[in-house]
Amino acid sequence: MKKKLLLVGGAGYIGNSIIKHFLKLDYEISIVDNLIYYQKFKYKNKVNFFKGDFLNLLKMKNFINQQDYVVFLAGLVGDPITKKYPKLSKKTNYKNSKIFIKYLLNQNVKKFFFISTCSNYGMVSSKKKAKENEVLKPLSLYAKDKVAIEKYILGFKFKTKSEVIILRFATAFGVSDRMRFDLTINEFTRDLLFFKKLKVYDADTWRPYCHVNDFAITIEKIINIKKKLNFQIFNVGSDKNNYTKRQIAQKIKKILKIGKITFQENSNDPRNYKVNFDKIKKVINFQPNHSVNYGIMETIKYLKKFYVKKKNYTKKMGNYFIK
């Protein structure tokens, strides 16, 4: 019998990579997504696809009970869009998420994954790397809601039969079937390739990075691990992929051998954090398979194939998509 995996908000950038990975492993995959970005979803005929708000699933108790694993990806993702639509963001990322998670944790799925973010750390002294027990200092609405939901979930300890895991993802990069170019590495690569110029704000602030495919590998490893990880929190990424924006920009320029980079200080984004990934390496033996250099080269190849040849891209809500 196939293992059953439900991705809530699964038609996005990360969700598409998870789908692709788990289809190869012969899972039965179900997706609920309202396709808020009007994106094409290429896996409709390969998964059980429900278009609409994730709260609609509350009417489908038997369906929820049939699932082995649930990954909660739903929400308005990232600082720009949550800042632009704060009321919708609060409703989706906090209020509705609480309702769904409460319902889900009263069911008996084997494992529930809540996808959070390393952005929760906000600002950390450059002399140390944030571990999972670091005091959280979220600066953006997006991160504040993630922190609030993490706290809400932890309140279910000893109150649910489901095994609950919280994953704080590093900043994603790399190619996905639903591509995003509002992420640092992808955006910088696109701008230097297409426009031959790049403006970098607060160049010496730190972020951790992780390839989108490595997130899927992480989830697979945790699904298959025999030891109980109930109500544990993991930073997902690699210490070696902590970089400043300046380092990322210079790395891309070195590969492309073209472009002009200018640096601007004092933006509206003061986040600055290095992250420690020792726990996930020790507990589940996770080390990313994809380097930042790999992701840059992969993105360049993707851009040349789909954009330079077709010469068509449109701007919607801060992202660029193929028509």
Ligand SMILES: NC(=O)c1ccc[n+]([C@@H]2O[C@H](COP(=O)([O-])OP(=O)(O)OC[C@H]3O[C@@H](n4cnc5c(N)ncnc54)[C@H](O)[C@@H]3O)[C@@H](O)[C@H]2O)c1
The other form holds:
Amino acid sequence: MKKKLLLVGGAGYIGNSIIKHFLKLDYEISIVDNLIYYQKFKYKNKVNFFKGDFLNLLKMKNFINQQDYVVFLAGLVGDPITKKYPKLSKKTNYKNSKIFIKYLLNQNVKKFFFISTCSNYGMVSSKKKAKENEVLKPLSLYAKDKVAIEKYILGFKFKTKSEVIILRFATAFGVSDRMRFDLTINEFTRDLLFFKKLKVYDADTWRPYCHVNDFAITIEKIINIKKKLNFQIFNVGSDKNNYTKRQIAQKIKKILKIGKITFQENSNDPRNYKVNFDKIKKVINFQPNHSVNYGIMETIKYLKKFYVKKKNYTKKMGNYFIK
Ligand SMILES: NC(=O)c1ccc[n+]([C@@H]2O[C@H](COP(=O)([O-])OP(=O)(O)OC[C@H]3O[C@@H](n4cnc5c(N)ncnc54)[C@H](O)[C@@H]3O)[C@@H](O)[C@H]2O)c1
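Same protein, different condition: the form predicted alone was shown, now please give the form predicted in complex with this ligand.
Below is the whole assembly, all chains and molecules, this chain first.
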């Protein structure tokens, strides 16, 4: 019998790449997503697709109970959009996420993955890389709600039959079937390619990056692992992909060989953190397959193919998508 995988918020940037990966394996995949960006969802005929708010699933107890693995990805994602829509953000990322998670952890799902973010670290001294037990200093509404939900989930220890895993993803880059150009590497690549100019704020601040296709591999590995990882937290990414924004901009410029980069200090995003990924490497033997250079090159190829004419390039709720 096929294993059953439910992706909550699965029609997004990371969800699409998880679907693509798991469709090659022996899984029955279900997605709930309200397509908040009016995004086209390429896989709707290949998965069980429930269009709507994730809370609608609470009326389908039997369906939830049949799932083996649930990955919670839904929400308003990133600092700018949560700042722009604080009420909707609070409702989705905190209030309703809590309701859904509480319900789910009272059912019989084998493994529940909550997808969190390395943004939770906020600011870390540049002399060290944040491990999972680093004090969290979330700076944005987005990260504050992620931290609050992590804490809420940890309160279910010994109170649920499900195995619970929290994954703090590095900032993603690269091509997915629902693109995002509000992510540093994708955004910088687009700006240098299309507009031939790029303004980099706080160029020497650090972040970890991970290719969007590498996250699905982590989830597959954790699904298949024999040892119990119950209520463990993992940073997901790789130490070698900690970069400053200046380093990222220079990499892109080196590949494109066009465009003018200017720098400005003191933006309203003071995040600055390097992250340590030893735990995920040691416990599940995970290392990302894709380099930042690979991601830049495939994004350039994608942009040239789909956005040749800038008029095809539209913006809704701060997110870019194809008309
Ligand atoms: N992309 C990154 O760099 C990154 C880094 C760290 C963590 N994460 C986490 O990964 C997850 C997925 O991020 P993403 O980049 O794919 O973002 P995304 O915005 O592309 O995906 C989120 C999805 O949630 C859906 N959604 C929003 N509200 C919903 C609701 N009420 N009901 C049902 N669906 C709803 C959206 O339609 C969208 O498809 C998020 O939890 C995010 O915090 C992402």
